[in-house]
Structures are given as C-alpha cells and as structure tokens.
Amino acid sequence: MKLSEVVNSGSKKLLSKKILSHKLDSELLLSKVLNKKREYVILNFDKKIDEPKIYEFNKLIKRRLSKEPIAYILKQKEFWSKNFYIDKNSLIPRPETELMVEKLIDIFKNKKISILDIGTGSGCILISLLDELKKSKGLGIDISKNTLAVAKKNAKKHCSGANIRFLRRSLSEIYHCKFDLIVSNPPYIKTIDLKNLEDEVKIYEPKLALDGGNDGLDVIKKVIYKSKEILKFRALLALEIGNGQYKKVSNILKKNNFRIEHNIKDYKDNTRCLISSYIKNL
C-alpha cells in the first residue's frame, strides 16, 4: 500500500467515530510508526509501506478509536513551541495555558524572580517560564511520584537544570521560603461534573488533576490561602480557573487581600486565568 492509502484508511475509521481531527490524527500516527515528521508523510504519499508497519499503524488507530488522546499515543504534546513528553500520569497541556505563560513572561521580562509551580504536572508551565526568564529559578511541586517523573524528564530535555527543581510535596509542606510568583493550574472541575466530560478526558486523563471537589474550588481555595504565607509583599499569584468561575474566585481573592491585576481570556472570550498581587493590608 502507498502512504496515502494508509492515511486515508485510518482517517475513514476515525471519521466513523466522529473524531473531528481524523485526517491529522491519521497522519500523525503514521509518522510515529515511520519515526518521521508528519511533513515527510505528506510529501511522500506515493511511497510504499510494508505490512509490519501497516499492522503497527492499525494498532495505534485502534487506540485512537477508543478515544485515547492523541497526545498519550504519541507520548508528546507541543507547548510553547517545544515538544513535551506526556503520559497518562500528567494532564495534557492546553493552548489556553500558553496565554497565561505569555502574560507572565511579559510581566517579568529581564527580571530575576523565584517561582513556585503548584501541581506542576508535566512541568510545561515552569519549564516554559524559565526558558524565557533566564535569570530566574523555580520549584515545581506535585504529590504524585509518577507525575514528577514526567516533569523531571521534560526538565532534563529542555532545561540546563541549575535553575529548576521538582519535589514531591503537598502544599502544606512548603514553608520557610518566599516567592515572587506562584503559578498553578489546579483541578477546578466539580466532582459531580466529571461524568459529563468528553471520553478523552474522563477515561484517560488523571482524575487527581481534574477533580476540584464539590464546588470545583477546593484546591483553588487552598492555593490562595497558602499563597498568603509564602508570597513576598506585592508578589503575584497566577491561577488558571474554570469557565464560569471568575466571579467566585475573584471574591475569594479579594477577601484574602489579593488585588486582581490581570484577567486573561481564552480563545472563546472566557476568563480563564487571574493574576493578582498580594497586598497584606488591603
């Protein structure tokens, strides 16, 4: 078979399951099998492919048909123009998180700051920040040993190592230090709403990184309360939040002596990140 025929075959199967990215996914999965870039597949549609490779490709298509996210099959996801290693132990990076990273880089450009990343996951936020803020240093914490292994793998690939650390710690175990910036993409989905998520998220992504408790704000509240102890005066807290949580989270921040400096909207014009400064006697 030709590469074009293999791609079209996979694409049709994925389309039958209403997977909107069927053609792209088929091309990406074939490129993985061939250990080539997607561009190679597109530019060499007339080349032949042998049977063992077709068999391997069809196994990957079968996984995608079961709604396993393409990032988990490929073991990577692009974020901030870098390919991050991703597996089932870490949340898949989202494009809207890049908007938060972009704003923070703009705020702290050419400055030397200390950063704490709470619930670091794949480490994509902290690694991307430190890649741009060369003079700064950062600590990423997570309670999952397997998740931290993912973050450390990404740090080894993308960082020099001297300015970044990852520790298995809960938020309550961070003390005796102060930070210029605390950043977090915490779980913010209501427990009752988890069952309504798309299969790709509900079945495959780690529940620990999704479940925000009864009101979706359990972890957000903990991050805000703890940040008061470990932020320097007028330092910043950057929180990613769920769609529709803007008013509630804003009120919690204000009640805890934070002043909202920036709200960042996603590509659908929903506020998805709040950046606030800690004013002790607001």
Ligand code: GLN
Given for the second form:
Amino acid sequence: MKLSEVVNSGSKKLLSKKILSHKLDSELLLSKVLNKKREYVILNFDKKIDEPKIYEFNKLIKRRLSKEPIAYILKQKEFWSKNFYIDKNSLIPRPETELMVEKLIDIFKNKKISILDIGTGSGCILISLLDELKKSKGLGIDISKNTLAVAKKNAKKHCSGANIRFLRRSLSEIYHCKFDLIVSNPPYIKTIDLKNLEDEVKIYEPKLALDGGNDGLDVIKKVIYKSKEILKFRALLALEIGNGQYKKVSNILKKNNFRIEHNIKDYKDNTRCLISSYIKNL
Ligand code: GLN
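Go ahead and give the structure of the form predicted together with this ligand, now that the form predicted alone is out.
Starting with the chain above, the whole complex follows.
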C-alpha cells in the first residue's frame, strides 16, 4: 500500500466517528509509526509501506477512534513553540494558557523574579516562562507524583539551568518563602459539569486536573487565600479561569485585597485569565 492510501483509509475511519481533524490525525499517526515528521508523510505519498507498519498504524487509529486525544497517543504537545512530553497523567496544554504565558513574559521581561506555579501538570507554564525570563527562578508544585514525573521529564528536555525545581507539595506545605509571581491553571470545572465534557477530555484527561468542586471555584479560592501569605507586596497572581467565572473570581480577588491589573481574553472574547496584584490592607 502507498502512504496516501494508508492515510486515506485512516482518515475515513476517523471521519465515520465524526472526528473533525481526521485527515491531520491520520497523517500524524502514520508519521508516528514511521518515526518521521508529518511533512515526510505528505511529501512521500507515493512511497510504499510494509504490512507490520500498517498493522501498527491501524492500532493507533483504533485508539483515536475510541476518542483518545492525539497528544496522548503521540506522547507530545506543542506549547509556546516547544514540544512537551505528555502522557495521561497530565492535562494536555491548551492554547488559552499560552495567552497567559505571553502576557506574563511581556510584563516581566528582563526582570529577575521568583515564580511559583501551582498545579504545574506537564510544567508547560513554568518551563515556558523561565525559558524567556532567563534571570528568574521558579518552583512548580503538584500533588500528583505521576504528574510531577511528567514535569520533571520536560524540565530535563528543555531546561539547562538550576533555576527550576519541581516538588510534590500541596499548597499548605508551602511556607517560609515569598514570590514575585504566582501562576496557576487550576482545576475549575464544576463537578456536575464533568459529565458533559467531550469524550476526549472526560474519558482520558486526569480528573484531578479538571474538577473544581461544587461551584468550580474550590481550588481557585484556595490559591487566592494562600497567595496572600506567600506573595510579596504588590506581587502578581495570574490565574487561568473557566468560561463565565470572571465576575465571581474577580469579586473574590477584590474582597481579598487584590487589584485586577489585566484580564486576558481568549479567541472567542471570553476572559480566561486574570492577573491581579496583592495590595495589603487596603
Ligand atoms: N499547569 C498545567 C497546564 O496549564 C496543568 C494544569 C492543570 O492540571 N489543571 O496545562
């Protein structure tokens, strides 16, 4: 069989399950089997492929048919121009999180700051920030041991300096240190809404990374309360929030003596990130 035929057969199967990215996914899965880049597949459509490889390819297509996200099958996801190692123990990095990273880099470029990333997951936020803010240092924490293994793998892959650390810690275990920036993309989906998420997310992504409790704000509140203890005066808290949580979260922030400095909107014009500064005893 030619590469083009293999891609088309995979693509057809994925389309039958209404997977919109069927063609792209099929090309990516074939490139994974061939251990080449996607461009190779496209440029070599007429090349032949042997049976064992077709068998391997069909196995991957089957996984995708059962709605496993492409990032988990490929074990990678691009974020802020870097290829992150990803597996089922970590949330798949999202483009809206890149908007928060972009703004923070803009605010802090050329500065020397200390950063805490709460619920670091794959480490994508902290690693991307430190890659640009070279003089700064950062600590990423997560309560899941398996998730931290993912972050550490990514740090090994992308970070050369000793300015980054990942530790298995809960928020209550962070004390005796103050930060210039606390950043978090916490779980913010209401427990009751989890069942309505698309299969890709609901079946495969870690619940711990998604479930924000009854009102979706459990972890957001914890992060805000704790930040008051461990942020330096006028330092920043950057929070990714869910669609429609803007009002509630900004009220909680204001009540706790934070001043909203920036709100960042996603591509659909929803506020998805709030950057606020901590003004003590206002
Ligand atoms: N910080 C990671 C990310 O933004 C993980 C977030 C999470 O698990 N809720 O992708």
